[in-house]
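Just one chain is shown here, as structure tokens, and it is the form predicted alone.
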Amino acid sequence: MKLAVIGHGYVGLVTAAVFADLGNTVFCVGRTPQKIANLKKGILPFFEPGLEEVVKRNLQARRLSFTLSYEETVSEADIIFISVGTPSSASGEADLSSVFEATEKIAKNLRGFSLITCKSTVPVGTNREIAKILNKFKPKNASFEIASCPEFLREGTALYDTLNPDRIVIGVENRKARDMLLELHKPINGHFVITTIETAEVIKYAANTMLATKISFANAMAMFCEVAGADVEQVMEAIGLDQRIGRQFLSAGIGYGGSCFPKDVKALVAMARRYKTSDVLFSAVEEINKLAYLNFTKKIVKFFGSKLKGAKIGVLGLAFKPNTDDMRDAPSIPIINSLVGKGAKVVAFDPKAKENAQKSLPTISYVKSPYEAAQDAQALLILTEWNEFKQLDLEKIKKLLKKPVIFDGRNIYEPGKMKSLGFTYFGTGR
């Protein structure tokens, strides 16, 4: 098939690359000249394991191309995916301006029949608005169907998730649209869930908010375990063995971040209020997430007291999760800003996120290794659970630190082992 993918962020670029790799002809349409110029050379705007190789392979095979033009792509495409960003507005609602702007440009360039499929995470009713815009601006001889096909990829494992999804949700109104999307996804192993368009729109928000709820539950339990003298890791391990609950996402720490969970929980809160139904649970999930990083910061402030001013603090990990360079809503930002605001001198290391981190945290120092971050620091903070941090030479770290103090925001170390090595160790909920 011939596909047009509007947007070259995580969702758009991964979608374009994977479907090109499966043998389709894919045009990826963007609006930033420099990013498009770089993508034509195989230079990606973000880090995602394995994606660069897939993009370069399909550029070379001429199955994948990048352009700024809607005119030369939309008119040729059988299926057009809308994969642009829907960030939170000041009210918490999803900002749909990019979706509607892209839709208008698509409409003006339609020729013959096309299936317009929204991959962007959008509130209930958005696809109906897309249809209205298409009808308003399309040429008289053009026809279309709409569909909702939300993505469920995770940053850091996006290629695997796209090719091996737990489910493929297809929200459609008729058999023609359903059959086209089923045909396109035939090479992908996954359980198909065929729904109405409105149901598909809700599923993405429900999934992300459920996962965010599990994280906030683990963090709420962590706060309780700290005052009760219990170990949250053992609690989560035990309840995770219950097949009705499961262990995934029951990890206490400094809270969730990234491009999806924060904005999607906010959007669901806003939708619940708009439809005048209860938002209590969703609002609590968001509030507990804030408390997670605030509680972690308070422990550091309490430990240092007045000596925090001028203290050198080493930080390991800045991205909101490992295997990505994404700093959007990363818990490291408010934690570090709070410490800097109290006079601490922060020196940080992250394997991939330095460039993006400098935009959000311009006043701190950056180093090239974990050991440089520990050098002469009065405490070391673990804020992202990169695998390489789990394998550090802890004896060396201890010697480098001015004081052997570690605040582990991701519980990557065992308290007993750290104590036996001579560290003053603070985990989360332990």
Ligand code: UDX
Contents of the next structure:
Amino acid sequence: MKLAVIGHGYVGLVTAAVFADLGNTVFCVGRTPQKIANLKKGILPFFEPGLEEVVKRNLQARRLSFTLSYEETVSEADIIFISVGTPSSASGEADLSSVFEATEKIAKNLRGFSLITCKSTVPVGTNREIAKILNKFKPKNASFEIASCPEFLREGTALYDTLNPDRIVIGVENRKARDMLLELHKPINGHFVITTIETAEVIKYAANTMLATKISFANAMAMFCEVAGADVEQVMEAIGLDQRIGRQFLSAGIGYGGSCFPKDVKALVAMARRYKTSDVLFSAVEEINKLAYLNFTKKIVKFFGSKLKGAKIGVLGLAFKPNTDDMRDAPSIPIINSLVGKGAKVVAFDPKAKENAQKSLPTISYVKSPYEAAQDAQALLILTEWNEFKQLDLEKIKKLLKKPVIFDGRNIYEPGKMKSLGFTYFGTGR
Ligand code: UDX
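Alright, leaving the form predicted alone aside, put up the form predicted in complex with the named molecule.
Everything in the complex follows now, all chains and molecules, and the chain you saw is the first one.
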């Protein structure tokens, strides 16, 4: 098939690369000349394991191309994917300006028939708006169908997730659209859920909010365990063994970040309010997420008291999670800003996120290894659970630190072991 993918963020670029790799001809359309020029050379706008290789392979095979032009791509495509960003607006609602801008450009360049499929996470009713814009701006002789095909990939495992999805949700209005999407997804093993467009739109918010709810539940329990003298890791391990609950997404820590959970939970709160239905659970999920990083920061502030001013604090991990360089809504940002605001001097190491972190945290120092971050610091904070932090030479870390104090925001170490090594160790919820 011939596909056009509008947008080259995580969703757009991975979708384009995977479908090209499966043998389709894919045009990936962007609006930033520098990014498109780089993509043509195989230079990606973000780090994602394995993606660069797939992009380069398909560029070489000429199955994948990058362009700024809607004209030569949209008119040729059987299926056009909209996969542009839908960030939070000031009110918490999704900002749909990029979706509507792309839709208008698609409409003006439609020729013959195309299926317009929205992969961006969009509030209920957006696909109907897309159809209205298409009707308004399309040439008379062009025709289209719309579909909603939400994406569930995770950063860091995006290729694997796209090729091995738990489910493929196809929201359509008729058989023609359904069959085209079933045909395209044929080589991918996944359980298909064929549904209406509105239900598909809600499924995406429901999935992300459910996962965020599990994380906030674990974080609320962590705060409770801290005062009750229990160990949240064991509590989650035990309840996770109940197959009705499951262990995944119950890791307590400093809260969820990234480009999806924070904005999607906010958008669901805004939607619920707009429809005048209860947002109480969704708002609580968001509130607890803030409490998670505030609780972590409070422990550090309490430990240091007035001595925080001027104290050197080492930080391991800045990205919102491991295996990504993404700093969007990373909990490291409010934690570090709060400590810097109280006079601490922060020295940080992250294996991949330094460049992006410098934009959000321009005043702190960056070093090239975890050991450099520990050097002469009064305490070491673990903010992202990169694998390379899990088996550090802790004797060496202890010698490098001015005081052997660790605040572990991701529970990567065992409290008993840390104590026996002579650390003053603060885990989360244990
Ligand atoms: C998420 C969804 O998993 C994915 O299906 C959707 O398409 C996009 O949003 P992503 O944002 O890449 O993916 O990251 P994810 O691995 O889900 O983690 C999100 C955040 O939750 C991270 O900050 C992570 O540290 C945090 N998290 C996750 C926890 O704090 N505890 C957990 O148990 C799991």
